[in-house]
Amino acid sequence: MDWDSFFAVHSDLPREGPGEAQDVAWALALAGLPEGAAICDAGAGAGGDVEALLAVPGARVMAIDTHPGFVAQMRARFAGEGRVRVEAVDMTTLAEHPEAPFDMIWCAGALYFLGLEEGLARMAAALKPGGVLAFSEPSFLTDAPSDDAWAFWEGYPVRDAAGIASAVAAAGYESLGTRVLGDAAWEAYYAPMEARIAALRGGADAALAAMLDLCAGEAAQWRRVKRETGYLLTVARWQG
């Protein structure tokens, strides 16, 4: 990967994948967090989700990514919102940090970096008792995906809900709800995007032209793909 050139089509994007703010306050309902809740958006990128989870009243938000362009990109986002502390902390270390436990982790297209059955366990061991776990997970919206939908996600094992319903409930937690992402979450995501590689394309060496094709050709298989495979956001209270 050519980190340079992939932050400079990413970097300050308002948003590092699919989501809207919506889809938090949807979580939210379900969650039903306490005043005061210590919240955790793991895997944050660019800290989109974060001032939609400040919606609970009270709440403290730890964001953290392990891109050093990402953390500094949301210091400064959120420099004057002293419910907000941003670290550069790995998904894997999570439970180790001293503000875990967690009462909610939200993960936002994320935890499939760890594989799913992994970052369930993760998550349940920064959860506190009873505490919340909301993702989005590669999952496919047909029973009969195509090689574009596959080729989509780049090997990795996307099932369908019933497959990722069974791998929450088999790491001890119980679904209180799921819903798929619906377009206007992904173009939140692409359209910014889009918007920058154009910008880009006129002074772009050859390096950063082909970060642009990459990320441009991202952008449309998506949509040629987007009624078989996309992201399942899973509400679950962890059961340990």
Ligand SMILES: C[S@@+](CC[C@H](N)C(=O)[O-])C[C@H]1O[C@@H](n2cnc3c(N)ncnc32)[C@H](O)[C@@H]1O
Contents of the next structure:
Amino acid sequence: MDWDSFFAVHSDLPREGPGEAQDVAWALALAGLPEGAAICDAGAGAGGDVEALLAVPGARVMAIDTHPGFVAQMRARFAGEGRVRVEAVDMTTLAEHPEAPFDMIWCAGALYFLGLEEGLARMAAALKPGGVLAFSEPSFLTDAPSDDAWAFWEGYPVRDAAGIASAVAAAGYESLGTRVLGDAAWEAYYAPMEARIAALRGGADAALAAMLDLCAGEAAQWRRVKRETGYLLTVARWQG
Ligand SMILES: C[S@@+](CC[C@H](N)C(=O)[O-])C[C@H]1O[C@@H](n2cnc3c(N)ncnc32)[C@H](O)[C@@H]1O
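Any chance you could show the form predicted in complex with the ligand after that form predicted on its own?
In what comes next, the whole complex appears, and the chain from above leads the way.
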């Protein structure tokens, strides 16, 4: 990965993966968090969901990511917000962080970086007993996904909703609800990225041009396969 070119496309975008505020609100309604809840946004990227998470009265949100550029960007974005703390923390070590355990972990489009089973276990270790995990996970929306739909996830072992549900139960969670992210959630990610690609095209060197093609190709590929695959958002209570 050419990180300079990656960050030329991705710096200061409003979000780094599909999502919209109404999905966060839906998850918070299911979670029923206490006032002043401790929430972690794990793999927060640009912090696109932090504001929606702050809807819980008195909640404190710790937004973590491993990418230094995103951490710096979030620190600037939430500099005036006393209820937000931004940290360069790896999700695999979240349970050891002094702010853990949490009432809720929100993990949008990031748990699968660890793999589903490891991600569920790592998050459980960082939750209070009865705490809630909300995560979006690549999923197939058809029984017969095309080669194109498989290729979109570049070899990730994508499951259908039943497969995700059984992994959630096996990891010791009670599912509170699931929903498929809508097209608007994906466009909230791709539309600003495509505007950035268009702005950078003119002066791009070879490395940047290759990155622009890669990112533009991903958005185009999603539009071809979006009826077959997407993100399933699951809200689940840790039974520990
Ligand atoms: C697809 S982006 C989603 C970002 C954000 N949640 C959103 O929806 O806009 C995934 C993010 O997870 C972060 N990430 C990947 N592995 C991580 C890890 N082990 N610990 C913390 N963050 C990680 C990446 O740096 C990236 O910002």
